[in-house]
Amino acid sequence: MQALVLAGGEGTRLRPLTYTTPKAVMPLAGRPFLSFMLDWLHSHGVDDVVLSCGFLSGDVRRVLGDIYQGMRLRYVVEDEPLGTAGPVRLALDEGILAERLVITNGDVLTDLDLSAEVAWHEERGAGATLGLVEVDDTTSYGVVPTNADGLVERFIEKTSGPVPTNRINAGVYVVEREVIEGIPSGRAVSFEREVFPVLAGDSLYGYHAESPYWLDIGTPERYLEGTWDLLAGRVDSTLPARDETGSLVFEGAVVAGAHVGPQTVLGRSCWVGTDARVERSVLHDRVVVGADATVTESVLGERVRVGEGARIGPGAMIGAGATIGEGAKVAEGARVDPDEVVAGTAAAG
C-alpha cells in the first residue's frame, strides 16, 4: 500500500524552532517527528511512502533517507506552495502514484485504525474516505456531517458558527486515482475547499474512528502536549524507557546535581548544571543549562546556551544556537530567534 505525506509546510506556528529545522523532522521526544507517522503507516501495511516537501526539503531527505524500516521513501518537491491537493497532483504528474493512495497531513500524531478506514472505504466503493475524530472545539478544523452509512453530506471548513457535528477532518484520507486525476494541475489546490465539497453527497465517505489518539502538533502548546503524551505512553511508540520522573534522557547527557523532570526530554549531549531545574520541557541536542537556572514548560533548540541563574518560561520557545545570559529572564510565552543573544539580567518577551 502506498501513502503520501503532506510535509511541505513552513511550520510558521512553531517558529523560531522551524526557522532552522523543517517541522517534518523536528525532534519530538528525541526523534524526527515523521518517524512516528512512518511507524504508524508501516504498522498498517504501507510499504511505499511519498513525502511531499517544500521548505528545507533537502534537510528532510538528509534526515530520513530513501529507506525507513523497509519502506521505500520518495520525495516530491514543491517549488512554490501548492496547497493540500496540489502536491498530490504533482506526484501523479511525476508518474509515481498507485491506483489507491493513503494521504496524511504531516503534522498529526495518531494511532487511528488506518486498516479499518481502508476496509470501510472498500466496502462502500468510495472515491475518497476521510478519517473523522471527535473534538470538543471544532473552530480550528473542517467539520464533516455524514448520514448513517457514512456518506459525507457537507464539508464545512473552519467556522466559528454553530455546526451540526463535532466530528472533524483528521487529515487521514484514502483516495482513488480517479479522484486525483480530477485535481487541476500546475496550481495550488485545496482538498478542503475545492475537492471534498464537490464530492460530498456522491462518492465522499467519512470513517468515524472510535476514540483514537489524535493530535495536530503544529502549535507550541500541542507540541509539548504530544511530547508529554508520548512520555506517559498515551500513544504507542518505540521510545526508550523513561526514568522514574517520566523523563527521557538520551545518551551523553550530563545531569549530576541537577533536578530534571517530571516529563522532560533531554537530547543527546545536553549538560544541565548543579541545582538547575528543568521541568516538563524539551531540550534538543547539545543544550547547556547553567547552574541554578530554571527551565519550565519550554522548548530549547539545539546548541542553546543558558547562563547560570537564568529563568525561562513557561511556554517559551528558544531557537537553535541562542544564548540566554546569566540571570536573564525569558518571559512566559516568549520567542527567541536562532542565534539571538539575551543579555544577562535582561527580560525577553
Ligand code: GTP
Given for the second form:
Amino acid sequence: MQALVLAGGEGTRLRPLTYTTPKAVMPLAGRPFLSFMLDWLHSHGVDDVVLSCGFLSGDVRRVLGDIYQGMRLRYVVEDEPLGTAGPVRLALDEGILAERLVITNGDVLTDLDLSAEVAWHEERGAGATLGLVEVDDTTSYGVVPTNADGLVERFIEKTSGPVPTNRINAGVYVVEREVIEGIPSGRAVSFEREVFPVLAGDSLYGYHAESPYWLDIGTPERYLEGTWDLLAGRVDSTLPARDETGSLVFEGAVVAGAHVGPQTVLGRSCWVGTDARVERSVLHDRVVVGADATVTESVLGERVRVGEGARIGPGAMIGAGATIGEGAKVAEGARVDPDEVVAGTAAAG
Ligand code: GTP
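The form predicted together with the ligand, contrasted with the form predicted on its own above:
Below: every chain and molecule of the assembly, starting with the one above.
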C-alpha cells in the first residue's frame, strides 16, 4: 500500500523551533516526529511512502533517508507551497502514484485503525474516505457530518459557529486515483476548501474511528501534550523505558545533583547543573542548563545555553542556539529566536 505524507508546511505556530528544524523531523520524545507516523503506517501494511516536502525539504531527507523499516521513501519537492491537495497532484504528475493512496497530514500523532478505514472505504466503493475523530472543541478543525452509512453530507471548515457534530477531519484520507486526477495542476489547492466540499454528498465517506489516540502536534501546547502522552504510554510507541519520574533521558546527558522530572525529555548530551530544576519540559540535543536554574513546561531547541539561576517558563519556546544569561527570566509563554541572547536579568518576549 502506498501513502503520501504532507510534510511541506512552514509550521508557523511552532516557531521559533521551526525556523531551524521542519516540523516533520522536529524531535518528539527524542525522535524525529515522522518516525512515529512511519511506524504507524508500517504497522498497517504501508510499504511505499511519498514525502511531500517544501520548506526545509533537504533537512527532512537528510534525517529520514530513502528507506525506513523496509519501506521505500521518496520525496516530491515543490518550489512554491501547493497547499494540501496541490502536492498530491504534483506527485501524480511526476508519475509515482499508485491507483489508491493513503494521504496523511504530517503532524498527526495517532494510533487510529487505518486498516479498518481502508476496509470501510472499499466496502462503500468510495472515491475518498476521511478518518474522523471526536474532539471537545471543534473550532480549529474541519467538522464532518455524515449519514448513517458514513456518506459525508457537508464539509464545514474551521468555524466558531454552531456545528451539527463534534466529529472532525483527522487528516488521514484514503483516496482513489480518479479523485486525484480531478485536482488542478500547477497551483496551490486545498483538499479542505476545494476538493472535499465538492465531493460531499456524492463519493466522499467518513470513517469514524472508535476513540483512538489522535493529536495534531502543531502548536506549542499540543507538542508538549503529545510529549507527555508518549511518556505516559497513552499512545502506542516503541520508545525506550522511562525513569521513575516518567522522564526520558538520552545517552550522554549529565544530570548529577539536578532535579529532572517529572515528564521531561533530555536530549543527547545535555548537561544540567547542580540544583537546577527541569520539570515537564523538553530539551533537544546538547542543551546546557546552569546550576540553580529552573525550566518549567518549556521547550528548548538544540544547543540552547541557560545561565546559572535563570528562570524559564512555563510555556516558553526557545530557538536553537539561543543563550539565556545568568539570572535572566524568560517569562511565561515567551518566544526566544534562534541564536538570540537574553542578557542578565532582562525579561524576554
Ligand atoms: P502552521 O503554519 O503552524 O499552520 O503549520 P503548517 O504549515 O504545518 O500548516 P498545517 O498545520 O495546516 O498543515 C497540515 C499538514 O500539511 C502539515 O503536515 C504540513 O506540513 C502540510 N502542509 C501544509 N501546507 C503545505 C504545503 O503547501 N505543501 C506541502 N507539501 N505540505 C503542506
